[in-house]
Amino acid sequence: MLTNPPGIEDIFPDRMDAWSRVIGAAREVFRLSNYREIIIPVMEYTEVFARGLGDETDIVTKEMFTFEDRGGRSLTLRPEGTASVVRAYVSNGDYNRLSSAKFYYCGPMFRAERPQKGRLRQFNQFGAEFFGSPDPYYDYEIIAMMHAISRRVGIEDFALLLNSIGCGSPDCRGGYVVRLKSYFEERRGELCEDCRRRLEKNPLRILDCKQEGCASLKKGAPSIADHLCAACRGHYAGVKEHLNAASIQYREDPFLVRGLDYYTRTTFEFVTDRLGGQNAFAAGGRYDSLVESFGGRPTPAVGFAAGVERMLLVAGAADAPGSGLDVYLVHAGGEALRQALELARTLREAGISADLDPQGKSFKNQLKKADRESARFTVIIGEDEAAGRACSLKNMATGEQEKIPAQMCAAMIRKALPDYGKGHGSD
């Protein structure tokens, strides 16, 4: 038997209705504050993620899928977004021209890595980019779209974690890198290896190690909070400003770095202690180089990103609305089968949800079906109503059952459902 390889899910109909909650509410969340979605592809040249990730983090030494083209050029299956989103903004220079641009993104990534709770081999996120402008505003905003997507799929008990990890500047975080490497050099022997090979390169990634040794170094490690130039202090002292006044709390981790080197000032983690070691659902920051870096022109951007599965795993799927059947119908066979299939096409037509089984059986075996499809009315055809061009019309939650006119029945299921209306093709 054939099966799918580790670390990669299929996802079956029991598992939607709580998927379409949480990419539903995103979508709608990032629909409020004009944010457009833009399809990104599944693969991208190899250069793509070396040069936006950054060459020498994990994502890139370890955990891509990449392989080569008949051509002999390589290509990765995506492991993120964002590179993907710039890559598209920059070889499309009408929208690089723009004065700012806003776009969101859902869809699949792949990282070939050990599988564990949380952490797949191919995983979904959906995310949001922000380009044009260096205002705090905007690293608010993107915080807050977040913020509310996670109320609004009902998860409660995270923490909002907060850092600005500054510019490239002397006297910014290229004077706190020059101490920072200091502090780790005279600790070489402790670090790891993969943190011994950060150390020559990019010690400002030894923060983000997860190693137990390397964390607990780190909490002496002098802090960058102590290093921002007067610009990017401001910066960070605006995106906070907004933050309260919008009365989202957040904690401040002045070694919060992330592990890409794209980031520049604002970075930040969504956190809940239910994921075990893989704690953050979502994160994201600000990355003013990165357009530049592609070809484009200078261009200051905020975004990201944030993993459905590891949603869903805090959020549960207990109280998740169901989509649902909204019409069974159930039928004797012969002229009310026939009558069945008629008003399954009006129903459907009317944008109300209809299934019926043509080989029927019993009528017990049909409401079974009924229960199983989690049908929220019940027609049935029997050959009485057949006869009078009528049937049985039952309410799956309240038990009641009344007989009335087929052609009236579109017309009350409609009138019955709460929700019709919001994606059921209403008038």
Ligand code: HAM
The other form holds:
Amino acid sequence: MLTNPPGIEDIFPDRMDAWSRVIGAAREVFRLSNYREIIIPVMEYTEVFARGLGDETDIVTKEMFTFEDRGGRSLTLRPEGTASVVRAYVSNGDYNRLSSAKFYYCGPMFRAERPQKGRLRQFNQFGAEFFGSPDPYYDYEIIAMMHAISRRVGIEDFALLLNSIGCGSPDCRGGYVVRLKSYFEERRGELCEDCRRRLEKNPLRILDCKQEGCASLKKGAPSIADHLCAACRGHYAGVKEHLNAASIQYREDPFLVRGLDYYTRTTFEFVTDRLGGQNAFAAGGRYDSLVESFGGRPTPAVGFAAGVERMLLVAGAADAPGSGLDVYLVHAGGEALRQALELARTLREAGISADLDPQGKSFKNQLKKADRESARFTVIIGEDEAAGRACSLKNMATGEQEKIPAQMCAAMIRKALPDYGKGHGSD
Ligand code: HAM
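Now show me the form predicted in complex with the ligand, since the one above was the form predicted on its own.
Below: every chain and molecule of the assembly, starting with the one above.
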């Protein structure tokens, strides 16, 4: 039997209702704040991610699916969406010339991580990116959208972690990194092998290390909060003011640096302890220099992305409803089957979903199938009903059953379906 590679999953129809609810909530929230969808490629030239995410990040050094095309150019399956959206924004001059632009995206991402609960090699994200202003309002807008999406899908017990990692100037993060480096240098022997390398190239990355030894060293490390320049402090205060005004609660975490190098100023994560080791289900931040480093006009930007699979784990797929089928038709074969097929056609034309089994054996067997499909109505056409061009219509929620002329069936079901017209092909 052929199998799928580890960490690469199929998503069967029984997960699709919950899945669509999450994506639907995201799309609606994006629409309400005027974000519009962009479809970015699933693969890019490798330098898009190497340059965008940072040479020293775990994603670039260990987790990318990279291969050569037939012409010998190195391609990589996208591990995230931000670098691609920036590349697209910069390469399309029309957008880069606009004073601001709002995008959102949904789709699969690929990271060669060690698979475990909530950590996949192919996973799905939705995310949003704003280009064009350093105003802290936009940091708030991005965070508020993710907050609203969480609420809409019923995730309540989460925390929003917030930080500002400042800008690169020497009187801000630049100076902080020097102090951080000397702090860890004095404790070099206690660092893991990766962090000893990070110490030379990018000491900030050490704050993101999950190894126990490094994580506990972090507790005594100098804090970025004490090293922000006046402009970055003001920006951070602005973000918090907007969040306070909207009653969005957050917890400040001065060590939240995130695993990607493009961030400046705001960083944030939505976390929950319901995910075990993988505690973030959404994250993002500001990246004011990335557009310029990709060759675009200097353009401040901020964004976030959420993992769909992780959100489903947190939201609990337990309440996954059935297939959403409106009508299952049960028939006695022969003339009754012919009439059932005709009625199925009529129902479908009227925008009512209908299913039946032409080989349907016993009534009992077909009723079991109706049950398994969680159909809202069962329509039964036995020999008696067929003789009088009638059918028995059973409302599966109330258990009520009545015999009606077959030609009235569509109209009666239509009247009884509370959401007819929403997602049903209404006329
Ligand atoms: P990220 O934190 O790397 O940020 O990923 C965002 C979310 O994607 C995570 O919070 C998680 O829910 C999901 N995720 C990441 N890796 C996996 C995995 N291996 N398996 C399952 N889910 C995963 C970014 O990707 C940035 N591009 C966010 C951003 C947008 N920053 C600014 N704009």
